[in-house]
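We begin with a single chain expressed as structure tokens, specifically the form predicted alone.
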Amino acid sequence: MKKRENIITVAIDSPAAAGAGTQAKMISKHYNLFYLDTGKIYRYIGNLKIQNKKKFSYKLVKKKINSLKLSNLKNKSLLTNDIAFSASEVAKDKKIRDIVHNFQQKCAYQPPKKYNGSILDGRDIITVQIKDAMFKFFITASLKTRAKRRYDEYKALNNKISYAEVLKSLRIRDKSDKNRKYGPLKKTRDSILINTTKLSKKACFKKIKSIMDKKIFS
């Protein structure tokens, strides 16, 4: 794939609800980068599978991804426990991952010209999608902290689910993300670890910004 030259590329991997999405948005806004939440793509496909149980196919997925608009990924209805589980299941399928991979590569290496580059977050961004990213971060937090954050998100959306259910769901999802055959979640030796358990959003961003500024403006 032809790549735009002299652009900033940022890759973030993280387990669910670690705060990667929040940081990615803040980084995107500050450095004027095109942002793609890759987890939302799998939620979109996971929901597609739920809504089309009998007609779900690779052909349908490819058709939908090829015509996908980023506005489709901002739908808050995608933030449910059932869709999260379905997303984790479809993410294990190599054929689906290959379809999504092409879409993600285009976003990463050919962002619209009005942007200075791109930032993607997900589970295999560093290990598969943008191996040569200028910046690589692995953002994490304790399981209980992540469960509390996700529970609060669901509660704000009037999603009736208990903290215990969210905790159990994240534990299962972590296991699935780390042990799947294709694109498993893992920290690489060349990625920078950021633990957000005891960090505020602002403090975390300042830490990341300091790292990026040092390289960009050196």
Contents of the next structure:
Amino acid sequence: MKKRENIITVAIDSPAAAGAGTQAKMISKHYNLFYLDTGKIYRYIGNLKIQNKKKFSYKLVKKKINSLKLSNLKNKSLLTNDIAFSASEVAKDKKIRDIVHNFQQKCAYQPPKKYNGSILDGRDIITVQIKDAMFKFFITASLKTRAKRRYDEYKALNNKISYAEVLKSLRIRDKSDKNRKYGPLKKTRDSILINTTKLSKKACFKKIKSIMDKKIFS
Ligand code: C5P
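Show the other one: the form predicted in complex with cytidine-5'-monophosphate, since we just had the form predicted alone.
Every chain and every other molecule in the complex is listed next, the one we just looked at coming first.
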């Protein structure tokens, strides 16, 4: 993989609904970076599995990922609890992770010329995808805070699900994402911990921006 030189690369890992996506969007806008929400790729594949049950195969996943357009990932219908579950199931599979790997590498290291660099968020971005990222953030929040945020998001999308169900499903997904064999979620020593439990979106961004500016403008 030929890497574009002198670009800003930002890698974020986080458990579900910790606010990583919100921060990634704010960072990408501020520094003009190409943004990829990698969870959406697993959701896309998770949905493919729900839709194709018997016809689901590595060949089908490969074909779909090879012709994947970012607009395919913007679909709000991917934001359901069932798809999140299916995503975390397919995400355990090494072959699936390998197929997704190439797509992510391209986004990380060859972002379109109009951008100053790239920012990816997910579970294994620091540990596997962009090990040499210029910035590495591990964003987290308490389980209850995350459940409340996700519950509010579902409510706004008119998804009928109770707070208790959201809490339970996040707990199950956390466990699965942290304990799986391939690409488990974990904080590396060289990543900066950002706990968003008691921080507003703005305060959190301010903190990240001050860290990034120090390095970029030094
Ligand atoms: O971030 P989001 O909640 O949309 O991700 C859905 C699922 O996709 C996660 O629970 C996780 O199992 C999987 N995922 C992953 N690696 C990533 C991003 C997401 O395994 N880099």
